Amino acid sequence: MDRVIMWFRNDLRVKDNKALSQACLNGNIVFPVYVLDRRLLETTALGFSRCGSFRIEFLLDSLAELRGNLKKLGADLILRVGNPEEVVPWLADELRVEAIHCSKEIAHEELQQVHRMEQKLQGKGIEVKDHWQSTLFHEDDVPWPVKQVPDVFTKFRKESEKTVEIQSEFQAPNKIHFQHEVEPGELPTLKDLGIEPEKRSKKAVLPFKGGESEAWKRLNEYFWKDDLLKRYKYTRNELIGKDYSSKFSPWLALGCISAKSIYFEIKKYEKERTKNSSTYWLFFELLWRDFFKFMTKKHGKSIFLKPGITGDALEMSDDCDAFNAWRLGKTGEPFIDANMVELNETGFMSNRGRQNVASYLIHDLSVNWTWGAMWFENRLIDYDPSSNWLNWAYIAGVGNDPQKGRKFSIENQSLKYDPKGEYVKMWLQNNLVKPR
């Protein structure tokens, strides 16, 4: 019987968690660990923190529920604040483990983290075993080596849909063998982390509470209780309310629910309710998420740089005044400002809104697109490195768009998606937002 650490990263769930299943294999003694990375709390060169209070609050909710779910299985969550590549090896020594199991992450910083961890463990006989589980399609099942994955989504979708079978889910363990050998640690509060709480607007599309049961609650409500999946394709570009889209992205970003679990619920819905273009379209959106994950693995650090994956030199300014007006929803363009106010007051914005505000910053204000991506990283509770940065690069013309960028007519978009001005009125009336 081995002693192993289960290092939770962006997989804060017990159902369909391959890393957890593998850690528990053969009755191993498992020490579940989560390290809240101090670097999330750092201030960027632009003067705001990398991670705003809405994101951290959602993370803390998710960790509290994960701890509760682990306790039901006979374990606990060992919680620390620090640098994971230092804390996890220290715990590995302290707990005398043979291996560290974790999810395989593919963004640059996360890869560097594991590399530094492995260096610290060198010669100690402790192996880091990472497991691919953040996508629908397993990396071993797609029909190309990573360096040959098509850079155009349509080709990726058509070829992979024909050939890739989605692997079955992993069931949650019935029991985890655990020993209390170190203090589990308290779940920190925002105050403990030096973060000033922000009050979420009552106009938010959802209250957005983190955690595995909250993810499934939202799915069951959207699919089964309110039967909304059957019209998803036709409502997904709306702007107001909880029903226009699935809103699964915050829970997907932290792995409170897996993409595979959502896929198999879609299949169940198609069998028990209806199968139509809307049920396919939600699968289609999950494929976009997969595509960006594979692009991140293929292109590495370049997705975070101004020339993007194309290497093109863009004519963009580092205009702080224009950027801050955009960031604070003070551009004077009502449709843009309304979307930014919603983002700042709630930590969420519709997909339609995201495309428009990105286009405006890049193509109307000619401001460095990476600044916009950094502000989204602070604000969005559904922040995911791959989806965020590659969507921004796409609009900027240095990503995966064959048309080399998307410039939207804000006037036309406003007339099409907010013809009566209801959305603008909702968010700009008596607006006193002061985001940090």
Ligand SMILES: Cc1cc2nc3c(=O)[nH]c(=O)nc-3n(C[C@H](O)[C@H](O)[C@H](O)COP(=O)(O)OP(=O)(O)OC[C@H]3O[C@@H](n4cnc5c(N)ncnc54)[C@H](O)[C@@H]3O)c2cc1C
The other form holds:
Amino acid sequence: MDRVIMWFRNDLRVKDNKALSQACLNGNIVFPVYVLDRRLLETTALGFSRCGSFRIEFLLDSLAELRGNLKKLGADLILRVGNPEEVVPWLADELRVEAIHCSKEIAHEELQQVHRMEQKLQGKGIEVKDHWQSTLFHEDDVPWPVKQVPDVFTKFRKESEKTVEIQSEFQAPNKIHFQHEVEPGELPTLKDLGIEPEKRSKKAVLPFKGGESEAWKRLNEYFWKDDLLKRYKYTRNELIGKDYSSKFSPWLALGCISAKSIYFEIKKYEKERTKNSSTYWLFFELLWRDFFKFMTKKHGKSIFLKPGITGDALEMSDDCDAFNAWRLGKTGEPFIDANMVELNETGFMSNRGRQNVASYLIHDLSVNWTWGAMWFENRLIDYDPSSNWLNWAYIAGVGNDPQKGRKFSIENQSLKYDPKGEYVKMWLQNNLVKPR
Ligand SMILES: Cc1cc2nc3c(=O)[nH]c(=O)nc-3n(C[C@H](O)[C@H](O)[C@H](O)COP(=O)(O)OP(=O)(O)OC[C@H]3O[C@@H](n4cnc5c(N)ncnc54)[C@H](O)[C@@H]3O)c2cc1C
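Same protein, different condition: the form predicted on its own was shown, now please give the form predicted in complex with the named molecule.
Zooming out: every chain and molecule, the one shown earlier first.
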């Protein structure tokens, strides 16, 4: 009788989860497992933790819902806090499984986890079977071997769009055959993890609750109830409120919903409502996400390093005072400070804001771009290694930008995107800095 572990990683869902479907297909008994990686709680060399409370809270909500969904299917979620590469092989021994199914992750640390896990399992006859599933395009379907994937987005998009068909979704299993053989483990609270809870500002674009049904609730609201997809292309650069963009990113980052599921909903919307440049544009933005994942696979660890993927030496200082002023929203530049206050008080910032604050840190303050990326890693509830580090590298000029970096004029940007100073006023109303 085949006994298998389904090791959940950034795929906290039951619908369109290839790893879960394969585990259920191959295992007569399936043990769903999640290990909250203790390293998320570590303090960085810059003095703040890798993962702030908003992000952990979103993760805990997502795990609570996943557990509930697995229970409805007759199983449970075996939950531990520790290092996955130690805990999962230990559980595999304890539960006498033949295989561990999981999502294929491509960032350096996630690859290391599987590598170390395989070393621990050597000679035990337990196989790790990882399944590619976080992108729209499957790695086997793109027209290049990984080392030849184009480094320029437009080339990647044009060629793959022409040739790649997006694979269909996997339905959620009807039932999971499970046995209670080990303690499922309590879902920890922030306090258990030694994290001081922060209160999200009421001005946040959304209350942002993690979980699969919350992801679908947001999709249904944005596409179907409020019918906002049809004008997405013209609103996506705005700064205020829940309507200007999809806000799918936090749920995508943890895999509460798959990019493929969003794609098929876009297709449905195009059939049932309208098909226009906006419906295409959401797909286009999801392709950026795909592109950065393929770039992570191609360039490995270099995406996290100061010379980036180009290897160029940048003149950047390790100026702690300038960095901390930026980080805390106290540069004196209202448009920058307002965005940083929003990020710090809510865990979210618009794409337009992210581009500007990154450009300001890099090109106006000349501070080490990797520090900015580390602060984003702590703050963003949608933190995703590929999208975060490669967007930063792009703006710094050591990533995928053929123009070798983007410097934004903060004055022009704030006049264009916040002409009446409403956004700045909203976030800096208690500050002494005057809006432009
Ligand atoms: C410096 C910097 C850091 C960033 N860090 C992250 C990060 O850690 N996690 C993250 O998900 N996004 C990151 N982004 C990309 C982008 O800002 C967010 O995906 C977007 O703002 C999320 O809001 P939304 O879901 O409403 O986006 P929408 O405009 O509704 O877009 C839909 C989806 O497309 C994808 N997408 C859109 N723009 C980009 C982009 N530039 N790069 C990659 N994917 C994109 C996202 O998955 C997004 O959810 C970063 C951008 C910059 C400039």
